[in-house]
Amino acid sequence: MSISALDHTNKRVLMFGGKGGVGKTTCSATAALHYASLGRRTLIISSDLTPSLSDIFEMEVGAVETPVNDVENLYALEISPDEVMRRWKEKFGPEVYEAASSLIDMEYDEVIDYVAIAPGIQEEFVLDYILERVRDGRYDLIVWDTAPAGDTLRLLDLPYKFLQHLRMAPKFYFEVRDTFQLKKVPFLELIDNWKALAREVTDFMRNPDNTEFILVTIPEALGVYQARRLVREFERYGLPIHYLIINNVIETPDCEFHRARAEMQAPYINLLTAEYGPSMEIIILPLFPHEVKGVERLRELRKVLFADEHL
């Protein structure tokens, strides 16, 4: 089985997620190369704490959308937490301070730094960035190599956690709520605007017409247990996962070490297949004898991931 069924969909964002170290960056890079090769102008974004697109593509990928060498229609971007924060402050800082300074006498950096540490700010900014790229029509598809599983799930609670953070600061909310209840207050208006923005971006990402989440794991205890928890969490939010990639599978063991590893993997593969086979497309990716990095290696993986020997 493969994820080639997604070749004919109109989804605008493909999210790859899972426990750290299971190969989601490799899988997302391969998918991005695949769709770019089909003629779809594609942007791959990594928001992992330790982004590795530069290593995968064997070229410098940074905080600017960069054409991938030797692949037409493919662009890459690595956006670190520090860069997200810098861009957030640049985009929203003056607006935040102008609104807040109408109520309280605080230093610029003090105001901005407090608001900037609100839970979900970084994820919201990345989501907002992705939504802007979708709306401006510069790309047909965005492939998102997300942060590890637990961080990815935080985006689903953004509208609530963000407002809760701001309301915990009396200077920013409670002290002015009663006094200005009947007036239009810039900072309270700003909160309402951000609340609307948070809901807008999360509603877009949670809409199955727009987004597909592809779960990546490996047939080992920690990877499998994390994957199962992630599936349950997504179900709790009414978001079914339709694609599960099991990576680094030893298919033809040829020595005692590989036979032992294959025996260890088998129960986990059987568990995932029995539990999710009826509802998900399960893709088995073999353990390759070489590192999967560079465009040519990704093209080899593409043949397996998209199950087409003619690619």
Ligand SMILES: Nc1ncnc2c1ncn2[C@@H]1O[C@H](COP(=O)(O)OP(=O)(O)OP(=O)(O)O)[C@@H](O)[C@H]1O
Given for the second form:
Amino acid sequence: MSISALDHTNKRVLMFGGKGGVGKTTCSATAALHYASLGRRTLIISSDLTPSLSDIFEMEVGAVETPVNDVENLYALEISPDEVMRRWKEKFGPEVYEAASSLIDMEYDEVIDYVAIAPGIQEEFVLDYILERVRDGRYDLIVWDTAPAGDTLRLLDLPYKFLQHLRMAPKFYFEVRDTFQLKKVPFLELIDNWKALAREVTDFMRNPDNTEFILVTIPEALGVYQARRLVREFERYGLPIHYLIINNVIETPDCEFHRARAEMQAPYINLLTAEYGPSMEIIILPLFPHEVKGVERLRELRKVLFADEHL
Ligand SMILES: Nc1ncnc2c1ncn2[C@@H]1O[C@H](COP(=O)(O)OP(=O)(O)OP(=O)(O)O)[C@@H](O)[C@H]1O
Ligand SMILES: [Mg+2]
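For comparison with the form predicted on its own, please write out the form predicted in complex with the named molecule.
After this comes the whole thing, all chains and molecules, with the earlier chain placed first.
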């Protein structure tokens, strides 16, 4: 089994999610390389704390879209949470401050710094960024190597979470509450705008023509729990997952150590297959003796992940 069925679709965004260290970046980079090689203009984005794309492509990838060496049609972007925050403040700061300052007497930085740490804001910003690039047609496909927490979907609850967040700051909350009761203020409009933005993102993500979420896991207890949690979370938002990659599988154990590990893995592989086999394409990715680093290694992995007649 492979994820090559995706080749025959016109998805605009592929998201790889899962627990920390299971191979999200490796699979994202492989998929990005694959589609770029098929001639689709592809951007791979990582919004992770650690500079993982620079590592895997063995080149400097920064906060601007950078062409990947030796791979036509492939661009990479690594945008750290700090940089996301900086751009968020630049884009939304004045609007937020204007709305908030009609209610509350606080310094610009105080207001913006507080609002900017609301849950989901980071993810929303990245998605907004992605949607912009999809819409303006600069890329045929965007591969998003999501943060390990896998809490990307929180952003769909953003307006609610945002209000919750404001309630956490008593000064903010009491003044907002009192003023809400006195007059209809721009702050409500801001929340409405936010809702509209979150809805736009949700609509885009919910549309199966646009987005595919690929779950990556490993055959261990923690990997199975995390996979279940994510599948449930996605179901809650009406977003079915169609692909599950089980990574680091020992296929042909040839020593005691590997036999023991393969035995450890087997029940988890069976469990995942029984649970998700009927509704998902399950892809077994073998554990390689080397780390997957550099375009040549990614090409090897591509053959497994996209095993198909045209490779
Ligand atoms: N099938 C595999 N065989 C051998 N090594 C692998 C395999 N898959 C991933 N790796 C290695 O495992 C390490 C972790 O993989 P990767 O960085 O892709 O995980 P991740 O899920 O993105 O991690 P994080 O959550 O930290 O972002 C890397 O060093 C990678 O080279
Ligand atoms: Mg990673």
